[in-house]
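Below sits a lone chain in structure tokens, taken as the form predicted on its own.
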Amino acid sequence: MNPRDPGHHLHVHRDQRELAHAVAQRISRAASQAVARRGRFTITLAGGSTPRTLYSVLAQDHARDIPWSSIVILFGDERCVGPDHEHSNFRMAAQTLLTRVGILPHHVHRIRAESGSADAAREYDHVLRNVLAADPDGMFDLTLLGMGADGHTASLFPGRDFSADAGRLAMPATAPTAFPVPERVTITLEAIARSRNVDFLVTGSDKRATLQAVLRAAGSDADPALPASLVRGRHGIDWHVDAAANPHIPIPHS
């Protein structure tokens, strides 16, 4: 591990539902503390099935104990579709969380990816800089991330030239053709690194081997072929995984 890297912390949960409840409680505590200290809490949302369960739990069980009117919502990536499209990360978050709690509409900063990846990335880079400028330390509070079986996170895929992202907080992205809607916008590793806390949510046995490789590569041996291994956060990274993705379980040999 790089000595400047605060480290990786693994939390293994029985299943996706238990994971969602544990992370929801963590968000509730962190949001209340941040609002008490700085007047707001900024959270970057992830897409995918595991976050969907988390957002439903937040709306159902934490509608009253989180100061929603002081929460600022950002997004880690978006497909270049309209906000009502079935593949829109914003649509999923709106249906499961944003329309069910007391979030102020002007505190929700979606990626307007329907305008095309280049224009939307430029606009979102500006949005993120304005959000950072309003924080006394120039930081986001919490970034939620998922991880694919190929090691990608947000829309940062293997094979990307990460050096081209230097100095930018949001960039155009292209997913492999097997993924829905290849044209996308993503936050960058630099944007993630400006987070006080980074939480990965990883479920499923198909992710276990990749997670083992990512954790081995994290730190000074980070591997660009595993973009998740390149992620940094101010206070380290918390990995929330279900039992099926537990990297301590050996991978059976065929």
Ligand code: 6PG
Given for the second form:
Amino acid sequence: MNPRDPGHHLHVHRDQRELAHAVAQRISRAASQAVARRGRFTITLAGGSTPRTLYSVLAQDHARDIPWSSIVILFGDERCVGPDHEHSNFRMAAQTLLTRVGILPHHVHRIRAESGSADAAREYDHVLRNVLAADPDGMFDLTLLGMGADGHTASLFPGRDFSADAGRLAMPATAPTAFPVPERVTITLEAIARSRNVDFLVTGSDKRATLQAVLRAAGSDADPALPASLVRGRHGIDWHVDAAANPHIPIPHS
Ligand code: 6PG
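The form predicted together with this ligand is what I need now, so please give it after the form predicted on its own.
Zooming out: every chain and molecule, the one shown earlier first.
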């Protein structure tokens, strides 16, 4: 582990539901603190399926204790489809959370990926810079991330030329054919590093070996073949995992 790296904090939860409730509590505390200090809380939502339970818990159990009218919503990545498409990350977040709490529409910054990855990435890069400019420290508050069994996060996939992302907060991305919708827009490692808190949500036994490899690689010898190991957060990274993905459980030798 790189000594300069603020560190990785592992939180093992019994199952997805317990993980969702714990992370929802964490978001509620962080949001109340940020709004009291800076008048707003920015949260970058993860896509995929794991966050669905968390977003539902936020809508069901935290509609009142979170100051939703002061919450700013960003997205970690989007597939290049319309906002009503079954594979849209925005659609998933809208159904599970955004339409169920008092978020102000102009505080929801959707990636307009249906316009094509190059144009949408340029536009979102500006959106992210404007959001950062309104923060006294030029930071985002919380970035939620998922991780695939191949070690990708957001739409930063193994094999990506990360040097091309230099100086950018959002970029076009291409997913391997095994994933829905190859053409995408993603936030960059630089954007994630501008976040006060970075929380990964990783569940399922199929991700345990990858998580072990990512935690081993994280830090100075981080591995571009495992993009999740390249992620940095200003105050370290919190990994929320269920028992099935617990990296401390040895992988049975097949
Ligand atoms: C996406 C996500 C992606 C996701 C991981 C994990 O658009 O697909 O941003 O990075 O977080 O693939 O997905 P699951 O939570 O569905 O396993």
